[in-house]
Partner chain sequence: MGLLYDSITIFKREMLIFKSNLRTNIIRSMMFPLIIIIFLGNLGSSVNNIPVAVANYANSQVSNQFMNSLESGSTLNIKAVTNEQEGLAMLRAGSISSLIVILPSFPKSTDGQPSVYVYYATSQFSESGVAIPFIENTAAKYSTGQVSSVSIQSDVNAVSTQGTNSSYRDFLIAGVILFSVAFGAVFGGGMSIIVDRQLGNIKSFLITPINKNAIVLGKLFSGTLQSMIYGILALGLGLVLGGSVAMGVAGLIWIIPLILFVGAAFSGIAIMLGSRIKTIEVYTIVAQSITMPAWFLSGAFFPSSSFPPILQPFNIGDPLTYATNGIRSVMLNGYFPVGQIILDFSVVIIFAILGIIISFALFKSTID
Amino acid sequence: MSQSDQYSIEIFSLQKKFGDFEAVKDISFKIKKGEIFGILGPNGAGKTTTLNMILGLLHPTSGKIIIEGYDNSKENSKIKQLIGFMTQETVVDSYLTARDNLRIFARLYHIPENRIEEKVNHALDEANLISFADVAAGTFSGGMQRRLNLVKSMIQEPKILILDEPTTGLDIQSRVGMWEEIKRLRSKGITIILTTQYLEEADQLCDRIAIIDHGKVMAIGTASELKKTVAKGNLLSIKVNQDEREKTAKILKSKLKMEYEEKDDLFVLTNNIDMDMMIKVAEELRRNKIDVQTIGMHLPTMDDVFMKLTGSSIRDSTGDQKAGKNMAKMGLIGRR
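Now give the single chain's structure, the form predicted together with its partner chain.
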């Protein structure tokens, strides 16, 4: 397999400006054929903007995107047949039946008329919606709508499937169902790109992850590779009384010579931590009469990775998700 055959999508120093604002600053990555590639980042990181450029909905200000060997600035219509896309919002025509929803997309993808019914029936079967085929999609549950949306995005049998936050807003059960579905598609050889704000989703579902923030790739790799960048071994988290934070910081820094990061109300020690080290730290704190509320050793999580790279927890930055998003849309809040 030659070098370029290995990749489904190659992105070279992509940049997108909206007026003076640089939503995507400098993004480069390569997505391997048949992998689940996750783009993880907080609200406004530039995830959707990047996807829109891959999809040909937005023209990059500069940079290059190669999809299955085609340059997407030149061979857009060829590429569109290769990519299936599921939008962030679930898009089905709620007044139309599941069948009509699929028929319309089959036609929009120029599937020959004599093959449409067969394709539509197959898709209904895949989505487990045969018995609801002729019911208006608006009456479906959220999970059913998303399944319909997914098979609709794949009616043309694409090689690549792009999912923009496929599980945002789903309950745990539907989320796990969606993960299973995505893994099943990978097993059929489809390359999958998804964006997410959920660390555990990136961790458990994605083969490789790119963490982006402020329009830049902060890190890229498998979940375990990324975690190793935080610490080779364990981390130590300590929570102390709010009043004693400064004192604790001093002890950790000058007495114990430990490296740490402050995350939410925790101190996270990133030196290679073992049992002896943990006990030493605990004893030193007790000697100084620090009121330790929690102390514990754990392996790095995606949260730690995110924390290290962006300097904030993803929960802070995504905070009140819906409200933040709507306010941003109305132009009420700008970027940090």
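Cool, the form predicted together with its partner chain is there; where's the form predicted on its own?
This part shows the chain on its own.
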């Protein structure tokens, strides 16, 4: 197998301008066949623009996209048959049954009439919706609708599947169920591109992750590789009273010579932290009469990576943070 044959998607020096605004700035990366490749970034980072260019919905200002050996700018009609796309909005006709929703989509993909029922029944089985095949989709739970949406995007059996925030708005059980579906699709050799607002989701699912900000690729690697860019060992998080933050910063920087980042209301120390170092820091703060509310060590997370690379949190609401914490408490997610 040649090096080029290892990749489903190859992106070279991709740029997209809207007037004077440069949404995507000279990005390049390659996605291996059969991997789950995550694309993370804050709102306005260029994720959606990049996906739309891969899908052929936007033409690049410059650069090249090669998909399964086809040049996206010249052979887009062939490429469209190779890609399935699931938007973050659940797009089903609530008045139609699950079966009829799938039939319509099969015809949109020009699947021969004599094969449509076979394809539809297979999709219903894959989504575990056989018992609900002739029930109006509008009566389904959010998780059931999302599963229907997923198999609808797979009706033409694509080699590549793009999932744009596939679990947004789902409850914890439905989200974990969707994770299992995504892993199953990957096991069948399908290449998956995943965007998500849940960093623990990228950590659990993605073989590699690209973090994009301001139209540029900030880093690409496995979750473990990206976490090592924050620290090779533990981090130390400290929370103090708001009116003591300035004094604390001076102690950490001048007296203790500690490197730190400010994340939300925490000081996060990135030196090689061990128990002795934590005790030393705590004693110095106490000696200077700093009221330490919390202090603790932890290994780097994807949230730490994202904060370091972009200077902000990916989550727009405390609701998403709470969902992640609840999942961890229930043992539904872990750390890698």
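Rigid core here is just the name for the largest C-alpha set that superposes within 1.5 Å across the two forms. Residue numbers count along the first chain shown, from 1. None of the values given here were measured: they were computed from a predicted structure.
Here residue 18 exhibits a Cα shift of 2.7 Å between these two forms, evaluated on the superposed rigid core.
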